[in-house]
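What follows is one chain in structure tokens, specifically the form predicted on its own.
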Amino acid sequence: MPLTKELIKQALTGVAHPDGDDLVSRGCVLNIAACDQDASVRICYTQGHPDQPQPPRDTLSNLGKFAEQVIRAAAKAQDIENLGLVIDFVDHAGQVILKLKSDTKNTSDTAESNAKEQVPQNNAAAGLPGVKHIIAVGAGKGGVGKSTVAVNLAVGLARQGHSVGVLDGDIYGPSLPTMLGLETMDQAVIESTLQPFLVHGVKSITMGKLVDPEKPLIWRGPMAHGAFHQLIERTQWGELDYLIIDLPPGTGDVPLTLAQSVQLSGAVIVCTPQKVAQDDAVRAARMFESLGVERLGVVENMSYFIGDDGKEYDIFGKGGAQQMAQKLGLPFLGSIPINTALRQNMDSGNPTKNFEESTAGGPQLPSALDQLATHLVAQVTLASMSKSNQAPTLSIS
């Protein structure tokens, strides 16, 4: 019988909080995940008391060790001897302040010996041969137009003369087949290596061309993890200046897999103006920060609507994402409007039309997309200088 979230939660009721009650009763257990012989628990020691300072690391470590003991006991009762367990202590912003990670040895000392202050940092990952810059495009929630931004960003960079690839990392809901017009094309494989499609000046690969387009992918996290890993490793990209990776929404398995698999030049966070989208975008920004990924900036998508009369309408409250970027101290890469032409061009698989006034509903959309690509290149350059500790020089002759 597998170890379930309910059994882990029940076990944690036996872990007393130093200030009274148990971790579960006080609401300190924020999240539990369990799959086969692996489990993870997310705990906020000061949950419900935001003004209370975080306790010393020794306090959290001892609490974590006891939590591990009771979880392992529950696992053993289900005949699971080799449990992989991760216990994260976080603050009220969701930032990991102590990670206790144990391998499959059934000893309480393992957790302490493998304790880390942060999740694995991205700078420890390797790059992709021939690819200069890998950019992740992510968002805290779905429906904010992340894929639209990723595709148009890739096309915009290609139009500026860069060699560009785009990888559809949204395993469960791939959008590139529609947005790039790949429906009638067949995926080529040469010597077990995926050959990317070349359309609209960019190379592309997507899970949507490897499975039945009408069949849902009912996969657990590890399966999505493995599929994404193979898309990265088995694609023959060749020489690229930029590889844009369209991530699924949220802060789950695929973003973590990406950060552990390849070294990123940075991440772009997509957000719409309204407050509910900003809240989730902040979580995405914090996730990239905890993974050691440079945050290149924020894009406000659907910033305003352009009517057929040419007027602008702030349906969602223009400027909200820009204010969020300022609060987080992140660059603001630009605002992208929405109009009927944008929707039609993306649905028909022809994003190139978004860059021409005659097919983009006027000058606003092409101008916004060109500026987005230009601003991203500038931020990547600055990030590269920072990583290499290089300062710009001025030569006078």
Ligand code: ADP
The other form holds:
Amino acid sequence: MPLTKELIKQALTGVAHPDGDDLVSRGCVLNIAACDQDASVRICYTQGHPDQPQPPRDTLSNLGKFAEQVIRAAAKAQDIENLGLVIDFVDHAGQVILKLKSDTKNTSDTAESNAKEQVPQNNAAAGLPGVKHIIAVGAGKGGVGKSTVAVNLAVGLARQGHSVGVLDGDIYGPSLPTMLGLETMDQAVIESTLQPFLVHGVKSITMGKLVDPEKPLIWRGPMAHGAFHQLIERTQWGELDYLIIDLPPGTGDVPLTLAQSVQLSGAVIVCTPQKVAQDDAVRAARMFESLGVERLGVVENMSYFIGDDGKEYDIFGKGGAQQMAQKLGLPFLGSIPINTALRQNMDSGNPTKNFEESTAGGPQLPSALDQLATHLVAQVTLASMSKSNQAPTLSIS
Ligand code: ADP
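Would you mind generating the form predicted together with adenosine-5'-diphosphate now that we have the form predicted on its own?
Below: every chain and molecule of the assembly, starting with the one above.
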């Protein structure tokens, strides 16, 4: 007899939950997969109780080992001797908090479990379920166009056919409500899960829709960290190819903490061409390096100005950011000109207009933005090819 999901589910009804009932009837068993002699089970101990903290590791471990024994006994009753089993305990965000792996030796239903615990090494910074790449957009200082780049990258990627989300991590000065035109919309919440807005082809979420926009947000590091976490984890993102995070500007405590709190595929650094802006961008690049975050590239914003005569005017010293990127050995993703239409489109919450020649003040801006998205995809692909994707795990026997 093959191993089936039903068999495993039936076995798990025999595992009592410490708070009453069994794992299956409490809805804690989120997923069961079975193939030949291998099976995996995904369990959320606090399912249905999102405010309840996760229990100590020992509790999960004991429960997992008991679950393993009942599954093994059920498999043995079907003459399956060589069962390979993985039990993942996950939190509400779907993040694995404990993995139990066991192999073939133990086939007795009374014998000790042979499961080994594996704790994700980078537990504090895990990814998000269903989200392939999380990309932070940072800048050494405010006002260089970081949010503008984050939004236009998101819309550009969506226009190329990717499923994209954008999170306003700039919790002190959220710009997304204005730039995406969310002002008249209300934040939807279903069973304490935030529903992202879906406008301009991208999903988005911003603290600007959850707090009073008139009140300045004076949050210290830990509070900002908590707020950011709730924003990212409590949002029902669904399946995304890219989640773009607009980080707070600078290299202080808050952007540093936020950049560490989720597993990033990499970071984009936004800079204007002037020397002073470059110095700040170098600090931002070093911050990401010190955190072990892949630097996907530099964007030069407000690179040059195109006058009504169609000529390029070099106001801030075009190419400065590109040279800086070269010096640091970082990819250069492209430049965005200073463009009145861009400013107007962003102020009126119409980023899609930046991609149409007729509403973007000519062909330069749409082509520059399109190239940025293309180059970013290429860098993300290169980065994921060059690193062995899986974070290493520690085995605790
Ligand atoms: P940051 O996030 O770095 O503080 P923003 O993205 O909020 O900066 O941009 C600041 C202002 O500059 C916004 O009004 C934005 O519309 C404008 N801006 C940004 N980039 C450009 C550009 N290339 N051309 C014209 N205006 C721009």
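Heads up, when I say rigid core I mean the largest set of C-alphas that superpose within 1.5 Å between the two forms. Please read these numbers as outputs of a predicted model, since none were measured by experiment. Positions refer to the first chain, counted from 1.
In this overlay on the rigid core, Lys146 has a C-alpha that sits less than 2 Å away from its partner position between these two forms.
A displacement of less than 2 angstroms separates the C-alpha positions of Lys327 between these two forms, with the rigid core held in common.
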